[in-house]
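Starting off, we have a lone chain in the form predicted on its own, written out as structure tokens.
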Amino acid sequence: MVRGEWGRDPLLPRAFSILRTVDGGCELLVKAIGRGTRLFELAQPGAPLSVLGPLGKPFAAPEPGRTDLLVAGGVGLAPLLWHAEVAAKTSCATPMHLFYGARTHEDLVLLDDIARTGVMQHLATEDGSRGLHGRVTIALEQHLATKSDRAGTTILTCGPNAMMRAVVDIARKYEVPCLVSVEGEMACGIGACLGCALPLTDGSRPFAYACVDGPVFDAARVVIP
């Protein structure tokens, strides 16, 4: 959860996934969407923020024979991101695939941070600039048609809810177990204001919430917005 010192408008701090760690500190992928993430545009090197995280439970840290397919649209690349990293510095040998759509080949942003994991690309853009022509989840789906084994394989996804939705209904297609990273809008990141709750359907309780029990969830476990 991060603020800057902006005054009263707006009020509320925003809810980032951690693109990565460095030095102590960390990084943040943000696209200017309103009024908040504006300011941090703007923002001068320099610039005092009021953070407060980590919070809430990340992606299950790669493991060797599983297959992680990756899938982000938009600034939903941050955690994947993290996620291929964190595996390039790992024993885990087994190949990682990234599937990255966004609307024109303007909004694919590292490249060259995604080059130097290792993934294996597919990009896919909705004008046909760059890559397939279409949404990533046609990608996806391709590819998961093209594997006879799917034994191992896990999709991890985040990015617009429409798109996790769509990507949900591939996996479960195909039988394929999948993660969801929510980007739920929340007030407080600590479970008081109860403002980014999600539906569960295994009946263990009525709702989950985005800050503290995700924002990564089975994704057969929650209805996604």
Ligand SMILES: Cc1cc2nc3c(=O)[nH]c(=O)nc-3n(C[C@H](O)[C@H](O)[C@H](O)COP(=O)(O)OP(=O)(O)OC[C@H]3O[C@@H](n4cnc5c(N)ncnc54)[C@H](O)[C@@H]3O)c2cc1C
Given for the second form:
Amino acid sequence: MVRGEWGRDPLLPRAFSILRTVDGGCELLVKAIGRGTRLFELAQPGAPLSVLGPLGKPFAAPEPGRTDLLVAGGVGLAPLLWHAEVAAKTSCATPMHLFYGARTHEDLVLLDDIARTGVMQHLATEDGSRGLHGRVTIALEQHLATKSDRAGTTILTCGPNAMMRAVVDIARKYEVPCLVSVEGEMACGIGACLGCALPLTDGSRPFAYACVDGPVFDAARVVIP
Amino acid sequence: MVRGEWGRDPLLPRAFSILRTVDGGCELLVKAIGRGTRLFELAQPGAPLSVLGPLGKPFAAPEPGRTDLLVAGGVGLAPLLWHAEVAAKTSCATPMHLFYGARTHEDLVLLDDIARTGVMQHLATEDGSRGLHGRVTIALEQHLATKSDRAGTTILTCGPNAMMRAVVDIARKYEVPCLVSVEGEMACGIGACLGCALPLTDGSRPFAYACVDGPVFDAARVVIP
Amino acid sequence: MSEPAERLAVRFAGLDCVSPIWTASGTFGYGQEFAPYLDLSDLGGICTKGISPKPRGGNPLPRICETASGMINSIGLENVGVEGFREKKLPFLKASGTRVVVNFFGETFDDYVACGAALDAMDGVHALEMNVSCPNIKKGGVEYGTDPAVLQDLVRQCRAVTKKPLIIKLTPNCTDIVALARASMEGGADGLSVINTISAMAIDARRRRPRIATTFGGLSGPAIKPIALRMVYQVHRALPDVPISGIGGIATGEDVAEFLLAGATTVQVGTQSFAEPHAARRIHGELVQFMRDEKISDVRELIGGLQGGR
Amino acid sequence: MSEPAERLAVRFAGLDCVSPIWTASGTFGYGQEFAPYLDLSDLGGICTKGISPKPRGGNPLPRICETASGMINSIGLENVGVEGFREKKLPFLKASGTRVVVNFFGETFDDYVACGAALDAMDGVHALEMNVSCPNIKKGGVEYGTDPAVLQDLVRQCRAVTKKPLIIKLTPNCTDIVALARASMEGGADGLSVINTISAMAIDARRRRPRIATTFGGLSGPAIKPIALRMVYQVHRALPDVPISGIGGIATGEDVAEFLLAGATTVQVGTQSFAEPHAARRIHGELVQFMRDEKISDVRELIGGLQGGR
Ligand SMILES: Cc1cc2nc3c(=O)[nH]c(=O)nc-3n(C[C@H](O)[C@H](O)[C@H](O)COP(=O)(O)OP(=O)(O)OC[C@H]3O[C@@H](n4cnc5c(N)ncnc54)[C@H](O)[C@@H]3O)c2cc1C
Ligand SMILES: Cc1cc2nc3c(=O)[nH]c(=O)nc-3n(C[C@H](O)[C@H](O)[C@H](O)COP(=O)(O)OP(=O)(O)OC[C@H]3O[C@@H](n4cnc5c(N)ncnc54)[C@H](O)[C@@H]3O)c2cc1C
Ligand SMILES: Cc1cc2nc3c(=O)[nH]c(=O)nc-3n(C[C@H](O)[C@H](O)[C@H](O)COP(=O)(O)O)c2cc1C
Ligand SMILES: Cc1cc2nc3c(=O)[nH]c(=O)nc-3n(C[C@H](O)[C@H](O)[C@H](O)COP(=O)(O)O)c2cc1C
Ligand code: FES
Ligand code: FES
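For comparison with the form predicted on its own, provide the form predicted together with the ligand.
Once more the chain from above appears, this time first in line as the rest of the complex follows.
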């Protein structure tokens, strides 16, 4: 959870994924969509930020024998690029694919960094300005359909909830396990406000909380809001 | 009235005196005392500000034959330095005295600019770290007491209201006309909110409004709040 | 031929307004103060500073203070009085080409009725907005407008003296805003303004004193928007046919859309006009942009258009 | 020898507290969530998440949204239930060395009484705080706490089942907070918490939907501080001997001083703990600094110390 020297408005910190750690600090990938993120954009270099974290549970670390299909929408790239970079660093020699979609080619960022990890890239833009013309889920489904042996294949996805719901449907269809990093309003990040509660698929309650039990969940377990 | 790109908090613009105009813009002298002024301090050079003004009525321009005693407390210096600079520029050859007081020597600013105007300076600090040890009103009273002919002498004062009340008392005692630039909360600056109403000394109502009828008033006319 | 522009006109309690955006009483002076900053004829209406039968000097200083995303005021209903208004303020408003809604009040029932009758007789006054948030001296400082029975009686008496659209401006300092809305309509009102300021207080801890000379004042600004929106929606849901003018913390075109969706037919820009005198103009532009983005050709499509509300 | 340090201890309705700073119900979990960020034994007290006789799952998403200097929540009183609390949450709190104030509620009178009785029997629970802002299902969603007669009856029934300090947390959604305060005290309460959240609403104009799944939620944060402060002062002025715990938008040490001056004996830090989990610690430090600056050796000098209030 990150907050600038904002005073009383906006009041609450904002949730971000860690893109990568750099000696003593960390890098974030931020898209300016509203009041808080726009203030980040306006901030002077060196402006103090208060950061609370790392919080919650990340994607399960890459393992030998597993083939990870990373499906990113927009800034959902951040935790998946982290995942790919960890895999590259630990030279965990598993094949890894990144399906990365956005509205238009300008929203596809950090392509050099992605290339450096050695993952196989499948880009898609809704306006066709780069990569496949259409949703990233089409690229994913095409890929899965052509693969005969899907043992060890795992989908890791982060992006708009609507996209992730589509990804989960595909995972279910092809019987591939799927990990989702859910989006949603968060006030505290530490399990206190109960604002980030997610219904469980088995209908049981109390809910799981995205901030402490997630944001990464086994897609079979939670209902994406 | 000046406002930064603050969003919704602080909500209202802040009132400032124009220190001087510089091609197309103006300079302000700002003391960081609260949330709004501290945000000015933090702002990046070039950060956009919205400015509404000039508003209200300034000190009466210097005239030949008048001897102006300028009495400034803290950032109350701004409109008085403007006055002195105008006098210097129009080479209006009247003798002018500036009585300038602050808590400590660090709060006495722009001394070079003051020197350049050619006014006679009388500095005072409450802690004695520069100039007379004590309140600026003591310096003013000493000066008036030694002057036998006070015809044409006019006091122009801007500073904390408490200081200005003392100045007005002295002006009354020595029967010297006095112009005050009153301080006070302002919301709109254009006579709409009625927040800056000042009672008139003759008890009449409706009040005068500091933002449109002032902030400079004949001290005999208004009650300093 | 080009596409027709977005249509902003609305009809509120018999008043034809070029736009749903009015300016709120006490925050727009008598109009003239703002003429340098915007074209008043683009406004759907102007609610004047509250007028009483006699001129009033108002409260001692300090009268205003800032709070988180808001401000408190206790101006004390300072105004030029109904005669002063007619002589000094009305001619300008009449010429301005906008709807003139005169906010009025009194200290007693008789005051209200006298003021209402005087305004009814004035050419160029298009509607009356009754401010019932005034402390009733006789009842120990309780506001007239918090008791449905008292309110209904007051509305009925004023209704009797005017044929002009009579709008009641409800106070939010209540348990049940719907009861006050019903009482007003049963008393014969033509529409409702929702809401006035919320009773509040601020303290200077170092000086150990209230920041407002009268201790209590009215809270306004973006801070109160969520409360105002709730009350507009509650009233609209209970009384869907009643025209509502939504007020409270409106600062953007999207805020206007929110109030219209909640059920308001018009809105009033208040405190924001202090922050920027041209606020209503900017907000107008943002509303048009919002309609373009959302492909809304007629602003009336928005009114009461909230989906999924409970 | 050095000067004695500032004295922060206060006594509230029989509870000895090391500081006037408590944390507010629903904003501090069951305490444990915050243990990494501050020393709980420095707190004057912790008000737990509201407990009901049976565990509750709460409301659908979205449950929270941000507003100007505030937020709206509609968590739906999700909690572990009174038994779950005793088993899973109380042991930690007991060991934490702070005063444990258990916030509780029910859907019916019987629920309230059952919950109160169960908590009365629990060792390690120092006081009970009754949340009366819950919509009464039978009365069509009206809050229990808005009707003085209903409230007094409810307090009396709970009073009968507990000897522990019983604090009533008043709702601000009312015309007359003093009437509710009086009714609570006449029902046998030992103290009052003022205020709970203010009913509010937010709309997503583009999606034309409420931003909170249940449409209405409770507004909290700095936005409401001026309203909370007003209500604390009104209650204190009317009932000067009643201990009040002041709540609403507290974010700085100076805010604490303001509530104490208005008449509160303790205060509760709420939403600010979401913005910074160590908020109560920072605020504690700022209060001490304020006392030093103002040469106040005992915090109790501040309580009710407002001058010039009307
Ligand atoms: C676990 C997690 C990780 C995230 N990681 C990143 C990241 O690495 N990079 C990044 O740019 N963003 C990330 N986000 C999203 C980020 O938190 C939001 O973009 C940010 O909170 C928006 O703040 P704002 O003040 O700019 O927008 P606001 O002005 O608060 O809101 C603008 C609009 O966005 C919606 N919105 C606000 N917060 C969220 C949210 N948390 N999720 C979805 N919609 C929201 C609002 O409803 C509103 O419609 C993450 C969110 C979560 C929950
Ligand atoms: C006509 C006029 C001209 C001014 N010219 C200058 C100038 O040239 N340079 C300059 O630095 N300042 C000037 N001021 C004062 C300036 O407006 C305040 O310092 C500023 O508004 C404080 O804003 P803030 O957000 O920093 O403080 P806040 O956080 O709003 O307040 C901090 C403290 O200061 C008090 N305060 C706030 N506003 C005022 C005010 N307007 N007058 C007195 N006390 C106030 C508050 O009550 C509070 O105790 C002028 C004021 C007026 C009315
Ligand atoms: C300084 C000031 C003066 C006001 N005077 C009046 C008034 O005379 N009559 C009235 O009905 N409302 C008055 N109001 C209330 C506003 O019209 C409006 O209802 C309220 O401020 C909420 O809207 P806002 O949050 O947009 O300001 C006043 C508000 C302010 C801030
Ligand atoms: C997310 C959230 C949950 C809350 N839950 C409860 C609750 O269970 N019981 C209760 O009495 N008050 C509850 N409250 C109200 C707070 O205790 C407090 O009265 C209110 O938020 C005002 O204080 P603040 O502005 O400092 O947050 C809750 C508030 C929030 C924001
Ligand atoms: S964000 Fe507060 S509980 Fe998860
Ligand atoms: S500042 Fe608003 S009337 Fe003067």
